[in-house]
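In the block that follows, a single chain appears as structure tokens, in the form predicted on its own.
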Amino acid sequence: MKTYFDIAGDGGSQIVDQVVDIQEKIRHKLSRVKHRLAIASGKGGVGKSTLAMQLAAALRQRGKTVTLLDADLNGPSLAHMAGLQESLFIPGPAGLHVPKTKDGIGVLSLGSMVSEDQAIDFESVAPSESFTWRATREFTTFRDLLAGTDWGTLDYLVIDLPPGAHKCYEFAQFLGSETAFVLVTLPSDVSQGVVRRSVSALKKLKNPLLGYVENMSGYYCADCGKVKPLFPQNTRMNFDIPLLASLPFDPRLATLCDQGQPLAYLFDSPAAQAIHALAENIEKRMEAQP
């Protein structure tokens, strides 16, 4: 049996030509997207997807055309938050049509295709070595979504990335230096320590790192109208990148997300005000990019 070392070049697979071809398709499909913004974190459970949804809603209210891409293929949640769990992926001449909320926010998430009681599986040619294939199949699926979707003309394509410092680095390399990053953390030493690894990883690349968001910086009590601390010691680590916003946790926002209503900005609360301020801050920073 031949090994990889016995095969000359690509072994006749024309893999290089295939990669170049699909990269060109992706460039063409994204050519009318003005800004690409990745919402990332080294830590899971920091509210990254909720933030991406609310940020998209705030940008939309500011008159921007926005589509959300759920890159967390194993744990897609944006379809639920947008109320698009049963939306169909309808093919068209230019690719898949992106399902939209009633307010015109595009949301492409595998959560629209796979029910929440099913695990998303990636078949492997070598079942006993499936763990070595999973990452490759995930990126292949993500690549095919980018290349096979009609993204249209957009002001913002907001990409919700899966957790992990290594994921930040891998997706930054894959998406290219045109994609800017915002990192999300909690005001806890554990969370900030993990996110700091993502900062270190991203600083090795040329992707713009706009700053970070401190999520759940407090608890908003609707009865008393005050924001109460969630963590005993609200220490802030020096990430050497700008703090874009501090967002208190508001239970009403979480309820709206569970109900599939990405309209949390309609009610007046410190969380809603902070999200609007974050959207304005990001707009200014994105417009300042070359």
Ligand SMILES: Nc1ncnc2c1ncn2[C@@H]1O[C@H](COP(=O)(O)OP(=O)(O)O)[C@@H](O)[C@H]1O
Contents of the next structure:
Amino acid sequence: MKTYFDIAGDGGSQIVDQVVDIQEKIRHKLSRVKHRLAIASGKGGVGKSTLAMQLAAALRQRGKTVTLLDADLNGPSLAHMAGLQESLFIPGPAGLHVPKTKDGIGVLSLGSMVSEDQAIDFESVAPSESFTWRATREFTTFRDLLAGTDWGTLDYLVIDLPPGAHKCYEFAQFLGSETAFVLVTLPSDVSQGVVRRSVSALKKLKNPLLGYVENMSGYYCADCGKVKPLFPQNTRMNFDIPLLASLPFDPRLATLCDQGQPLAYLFDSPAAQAIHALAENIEKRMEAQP
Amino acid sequence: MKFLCVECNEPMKLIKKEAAVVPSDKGSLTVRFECPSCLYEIAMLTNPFETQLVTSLGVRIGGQTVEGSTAKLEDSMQALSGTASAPQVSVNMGKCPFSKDIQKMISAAGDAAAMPWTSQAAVRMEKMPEFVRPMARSGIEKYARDKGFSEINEAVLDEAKNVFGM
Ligand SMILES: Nc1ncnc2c1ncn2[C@@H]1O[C@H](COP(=O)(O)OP(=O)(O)O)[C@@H](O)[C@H]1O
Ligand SMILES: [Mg+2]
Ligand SMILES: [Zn+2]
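Taking the form predicted on its own as the starting point, write out the structure of the form predicted in complex with the ligand.
To see the whole picture, the full complex is given below, headed by that same chain.
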């Protein structure tokens, strides 16, 4: 009697073929994107989205073409930070057209589509078991988004990832080994501990790990112009990867983000300087990648 | 998964003559196969978990959508091949993980008369991620109505594209 592998194909459902097809489509759609950069952290609320947004703005100011992809499907925040909540998704000749800020930064975020008073729900035909399928469904959704969007010609696609050390690993596999990673941490021991875990998870893969950013590494006081400590003066853990920049806490940066104003470089401050240093550093390291 | 006709030692094939995949409203799926040599027929009956496994992958079984009706499939085939009888075709709304929210939003927006889409505009829609389509459609139709357009064509889409984020 024949066994599974004696029979060609996968039984008529062509599931494998279809998955391969869509991967091929994604490769084609991203073929004119020079650099893929994921902003990640094991932790939430450490400033991944803020940094992704500001980094994109700084790269744009350096003359690069940049699109931001919000991969946090549960808590999309880039639409808000970029001031694009009211945007429409329009089909262009080659797929979804990416909305742009007035500075020309492309921003693709489900926050432009599902308003903030609504939860993002993944329907399930197995009653009350939606959590079982949610992860698969999320990656499927994300994959459809990559395949159905016209990314055009870009210097940088900056991907803002959801929190979780294991999520970093899953996304690294999903996005492919060409995607470079930057990790974000706070100076606290707890945050550094979580990020360390992400580093060791990512080290198992081939993805370039450019380094990490220490966010809220101090408090910038506009009155006296000095950066004061915000967290207890902990020792920096050794992550074995370069420190790319330290960004102080600056209330004006938080305000700009809330107002959907992506231009942190409008004001001259230690935070803005740190973001520019980061952009320069990343550009140098990305160009050095094979 | 494959099915073998033990008698003939032949793999069974999805039946061709009628709908091979029939979804039920309880989340089960009936998928019919036949042996190409002795024409013996069997049906695979999935439980909701098995159906969910397939739908979570976002693929079609044997080229048919699992959730969508065949009518929708025909619409999109017509739109793609340009063989629609009228110049306007309906847009394949697809399966959508946010369908509940979107259904709510569409009805809240008072989606009175659906706007006709030219087949070229509908083809563009087909190239977008499926889960984005329902939201995009209602937004675009609202935009077109506000602007006094009577149909959605590529020119309307390009105009909307320029208005909303360059
Ligand atoms: N350096 C900073 N200075 C001021 N506010 C910041 C800074 N970094 C982050 N924030 C604020 O902290 C909050 C969380 O940041 P966010 O980027 O959303 O984190 P994550 O994406 O990691 O969850 C936001 O309200 C943001 O404006
Ligand atoms: Mg975030
Ligand atoms: Zn037989």
